[in-house]
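Taking the form predicted alone, here's one chain by itself in structure tokens.
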Amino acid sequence: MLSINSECILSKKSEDIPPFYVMEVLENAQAMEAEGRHIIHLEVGEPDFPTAPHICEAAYDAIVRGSTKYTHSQGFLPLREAIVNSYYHKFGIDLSPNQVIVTSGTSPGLLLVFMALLEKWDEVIMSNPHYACYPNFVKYLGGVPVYVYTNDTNGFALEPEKVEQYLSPNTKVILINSPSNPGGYVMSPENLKGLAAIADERGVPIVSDEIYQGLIYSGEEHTILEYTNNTFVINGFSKLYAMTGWRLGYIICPSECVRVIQKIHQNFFICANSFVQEAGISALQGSQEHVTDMIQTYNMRRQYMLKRLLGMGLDVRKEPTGAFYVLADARKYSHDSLELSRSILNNVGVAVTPGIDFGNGAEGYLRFSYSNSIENIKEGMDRLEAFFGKKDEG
């Protein structure tokens, strides 16, 4: 057998990523089940819906059709009209579709965006708690996280008075997230012209992830795009579209630097898979009923867990209105999320994500996901119900 001194070959800044713990948790259950137990998944941030069908056949007809070859780097024009036409019907926004930039996902596009921006030390602010793979992506790349932290009774969101208080004239890129992962929260309105009067009087780009757009379960959705151009979007079709698999995202920059976007992405990715991007045209121009079900579903599913988490001890100080994820207060039993994520899924077979996957800001929480079906969903909290109340009598 083959064997390497990794300390020989390997950089230090591969070797010191962290783990991506719910990634870690799912694996953990995925090993029990093999072993033959029965594992509710509240921890993975996936759609568990199917994609809707005239998606599906949308990229068979493409295949069929031999439509197998590399595209334009910046994607098919008709999937880039399709995308700019969504956000004028949503939003009213004049958007030109030489400003999108189509990808294999949005973490390649977050990633293809601030390799165009960042130089070594470059600061990065970003709130704590925060999607558990910001970070990485930026120190990866010589950048500096600024962690701005939030609270948990206005949603965790990231307030311009705050965000302002750690600028710098190091400081490259204000990085934001609405709705949120891990919290469910909707930035407000005022919260945005307030991110967006800064970005414009500082010079300071917002690089705006707005993945779970479409996923609100109150008031209005909005755009960063509304309220400043000095902005870089990161969406695409895995949440809203029940798209994960796919990996189709996409990017909304300003028009002077699509270029050299563009160039870094013909290096690095050549194009998105081209069928895939047939299926997107089908997902955005297509019948949207599936969309307003899954939403009216998920709605559901989150008020009763909601209810089921409150009713068992856990703090959840305000109501989160998007995505897919309540992040409760678990520190009445805890101080170690990541012990106690394991063993609420060693005793009682529910997968949870500890919140130190998001940030020292959130440790203490437990993140948990609705995108199950309510008889799991019920079946999951029977089981954390009786975990905790034997915490209680302990």
Ligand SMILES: Cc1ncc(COP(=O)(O)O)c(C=O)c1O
Given for the second form:
Amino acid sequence: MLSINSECILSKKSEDIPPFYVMEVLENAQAMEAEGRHIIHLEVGEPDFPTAPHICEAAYDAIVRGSTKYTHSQGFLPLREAIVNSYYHKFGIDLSPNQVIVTSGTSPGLLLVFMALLEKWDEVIMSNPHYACYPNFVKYLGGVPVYVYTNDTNGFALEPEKVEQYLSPNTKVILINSPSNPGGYVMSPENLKGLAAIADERGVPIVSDEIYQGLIYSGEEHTILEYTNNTFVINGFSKLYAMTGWRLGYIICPSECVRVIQKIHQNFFICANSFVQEAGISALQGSQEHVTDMIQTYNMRRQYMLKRLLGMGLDVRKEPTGAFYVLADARKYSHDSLELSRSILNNVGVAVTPGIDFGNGAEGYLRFSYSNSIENIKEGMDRLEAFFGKKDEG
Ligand SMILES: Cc1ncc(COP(=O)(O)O)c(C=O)c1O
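Having seen the form predicted alone, I'd like the form predicted together with the named molecule now, please.
Below, the chain from earlier opens the complete complex, with every other chain and molecule after it.
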């Protein structure tokens, strides 16, 4: 049989995509579970709650009704209306449903926006640390990620004054993410305003990943849309509505840019899944009680986890108040976060994400997700305390 030389047939840019280390941790943890080890999962960035019954029923009803065909490439109009209504109710912003393109998740939304915006060598300013996949989207499309190293004392905030220093004639996009992964931090209105002013003055659009919108535990929430129109907002149903596997997201963009993104969407994806879109309408328009309950539960877990992590000598210098993550400084114990996370998994059976997954700005940090039951979090914290109790500071 002919053996394939993958190096000859696969593109260099595909070969160059780095692994997502959190998946490596998860796969190792699953292999250990298959051998009978009991593992506590604090690595996954996925709600542990089921999707609410009324959302599931809406999808089921849609299938039974025969809503199983291609839809408009921008998505069902009632869903786009529900999306703009949700922004109106939360932030008082008037948007048109024609500014919305519904996608099969936030990830395709990011890809479509970067496809529409980037030429080769265009620079995308982003914070470091950042969501692991951002630089890969940019590099795959020939762009160049430009990292602004941020600081944990102020919640890894992307400050306008710092961003100014990285602007160049090649700057094409400023990428922001609030509430953030991996830090769980919420951007201040001052920083959002400052970045919006840069966008308006320099004509550099802001791509704003708002996938964790709604998951905040204190203070006020804002969207970049309150401060500038020169923005491409990407959001979705994965996190707030516990719908990761449904694959539903959307882009809100300036009306002038819709047609181009729509054409790319038509060509490469056609449309988002029809009955999942109907479930999305039910998520936005139905009872929000399950969301309120989830937020209360996350908040209780967040407070507990923070107290325990600080108690075992890991540093969290600013309280994270959004998403469901804590990014803690473990450099007291190791500067190699991948090795440290492997050692924690092997020794005490707790899966955590190495900071290096999120850029070298988070090397020596570990990300802990509180999307697990309080019982499991307690058990995980006890095991971690035992691990760090025995480990030399170095
Ligand atoms: C910051 C951020 N953006 C985007 C995504 C992808 O979300 P989706 O499931 O909608 O593709 C994630 C998933 O973890 C994320 O953390």
